[in-house]
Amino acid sequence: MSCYDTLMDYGLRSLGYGERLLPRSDFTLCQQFVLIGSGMIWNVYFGIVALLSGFALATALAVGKASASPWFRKPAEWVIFLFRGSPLFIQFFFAYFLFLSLKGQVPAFDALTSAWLGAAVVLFFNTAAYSGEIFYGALRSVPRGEVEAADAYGLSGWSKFRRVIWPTTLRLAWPAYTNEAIFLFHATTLVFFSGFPASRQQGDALYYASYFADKTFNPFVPYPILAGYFVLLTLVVIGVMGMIGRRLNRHLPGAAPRRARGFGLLMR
């Protein structure tokens, strides 16, 4: 079987398309690259869904924790403490069995026992808690002079928060939030490793890497392949978050890209 045939048969295997059975003998390097790469689809899915949805909850948690009212502050503090204070592996484990119990009582909760939704919910709360603490720290670090300037311009309430406080908060928090995004994508490898089962052998990248390591008794091929994929994914995340960061800081002195001196001298 050529590498092209392997790509056609197993390229979307993690989503249930292509060859039904996984290879059982005579494993090739191409099969390992293709199947582990196919599993990366799930890792990217979990990371993107949790990151985008968790951003909104993180914002609410940060604002709630900074609130003077205990009705908003205390629930935000406890949600952040709960999900930051317990290991993500344990959160997956307990969430899966909680969803199973709910499914027994209410059949409508059946979807939560599947990884595509249940694991995404756990990652959503976990990253929202960590990001909420990051945003809270940045919110408390907004320079007082900017707030006073907003008051001097007559801004107040929602207008002041949207135009002055929140943009500054994002600029201050963005480097740390980029690290949280990287951690989140790496943490997606725990989904099928903890509690959620892989239906019909449709798992993530770590699932297929572990499969090849168990079958070949040689972990030094599939796991470096897995690490290589995540290094590439990390570079993409850094690039995307860097572009957003530059967009947030575009008005600051020195934020504009510098033109190479050599090119300018050549044009003269």
Second form
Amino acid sequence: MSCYDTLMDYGLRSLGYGERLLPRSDFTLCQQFVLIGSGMIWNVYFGIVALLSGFALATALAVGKASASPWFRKPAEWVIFLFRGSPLFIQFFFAYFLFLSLKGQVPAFDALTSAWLGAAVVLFFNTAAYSGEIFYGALRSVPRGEVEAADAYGLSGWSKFRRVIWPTTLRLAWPAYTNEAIFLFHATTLVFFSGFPASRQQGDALYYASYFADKTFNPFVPYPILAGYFVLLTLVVIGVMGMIGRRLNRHLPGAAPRRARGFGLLMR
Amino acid sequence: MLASCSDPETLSGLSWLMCYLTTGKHIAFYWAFGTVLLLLAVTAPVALLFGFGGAVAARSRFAPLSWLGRGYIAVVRGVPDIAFFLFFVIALDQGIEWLRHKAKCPDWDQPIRQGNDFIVCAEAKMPLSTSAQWVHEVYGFWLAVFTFALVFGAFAANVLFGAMRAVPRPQIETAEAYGMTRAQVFRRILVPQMWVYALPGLSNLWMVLIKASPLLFLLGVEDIVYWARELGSTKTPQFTDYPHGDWRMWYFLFLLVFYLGFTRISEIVLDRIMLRLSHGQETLANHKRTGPIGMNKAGPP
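Now show the form predicted in complex with the partner chain, given that the preceding structure was the form predicted alone.
Now the full complex is given, and it begins with the chain already shown.
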């Protein structure tokens, strides 16, 4: 079987298209490349969905935590504490069993027990909490002079936030947020190892990599392939986030793209 | 086991719960928390050691060593840690058995990899197939410690590498002006001074390490996640004296609360240490705490 045939059979296997059975013996290098690559679809899906949806909640959490009113501040602080203070692995397990028992009582929650929705919800809250903390740190570091200048121009309330505070917050937070995005993509590999079932063997890249490692009892082929894919993905994330970062900084004189170090750089 | 628990069917309410929570398996579950704490206590210093080695290698003037250090940092940081865990547990095991095989069975003529099998002679098995169950468990635990240390060592190397560069240049130059050699400058000036710059990163790393500890489960160690799944699943009266429904949600809620408490306590302790160490120093951490310069003027005298 040529590599092209393998690509046709297993290229979209992680979504349920193509060959029904996974290869069982005589594993070729091509099969491993194609299947693990096919699994990357799920990693990219979870990462993008969580990042885009989490961004909105993260902004709300940051503003809430910086708010003077305890009615906004306390809930925001608790959400951030809850999701930053506990391991994502345990969050996945807990959420899965929670969804399972919810489903037992209300059948409408059926979709939440499958990975595509349930895990995405957990990742959404998780990344929102981490990025919320980053944005909160940046929000507090907005230079006083900029806020005073906005006051002097007669801006207030929403327009002051929208035109002055928020753009500066993003600019300050961007290097740390890039880091968060990279770690989020890495965290997506946990999904199928923490309760959420891979129905009909439709899993992510690590799921297929460990499948091959278990079957061939040789970890030296599938895991380096997985590592290669993730290094590529990380480079793409850095590239895209760098482009956005340069756009955010475009009006600043001599704005060199800031390297991801220094300010508020937190790992997860 | 309490004496009053001999006949669980007669119990109800709180006394049932008391007896349920002190069964032999639950005691094993509580001991598993000790396993996790032990892993953290052992891994943290070993990872720091690895990190120190990595940072020193990355700073080396000997190019291949520098590439090795930088490569170590870059590769481990660029790939999901869980992939490393799954990889190293098999790879280390096979590597050790291969080395023992070479040493103990030199006249073995068959290939070690036969298709999908990895075959070494019986004397090279690690641990030996005749050894007791606890030897297997201890061996598995040490493989896990080594894997954790290797992965988190790379993160520590990154932090320490940055901290060494953050030591003010004039300090080094002064030391050189006093005629110290490169090794002396490193030992007497650079290393003592870098810790305060490294501490924010290292305390963050400690939090990351705590939150990675449930991944022990994936390495085949019988840890708290293993027991929570085991004990929480539905039990029927045929197999146990304490039948119950699917309680896994509650067990994992308990783990969630445990970790929240653990990270919170760590955070408070680390903040105290940071305050003590950076006392009177103009570092970023200290700077942040008191706010930008000039903002405290309006306060009471």
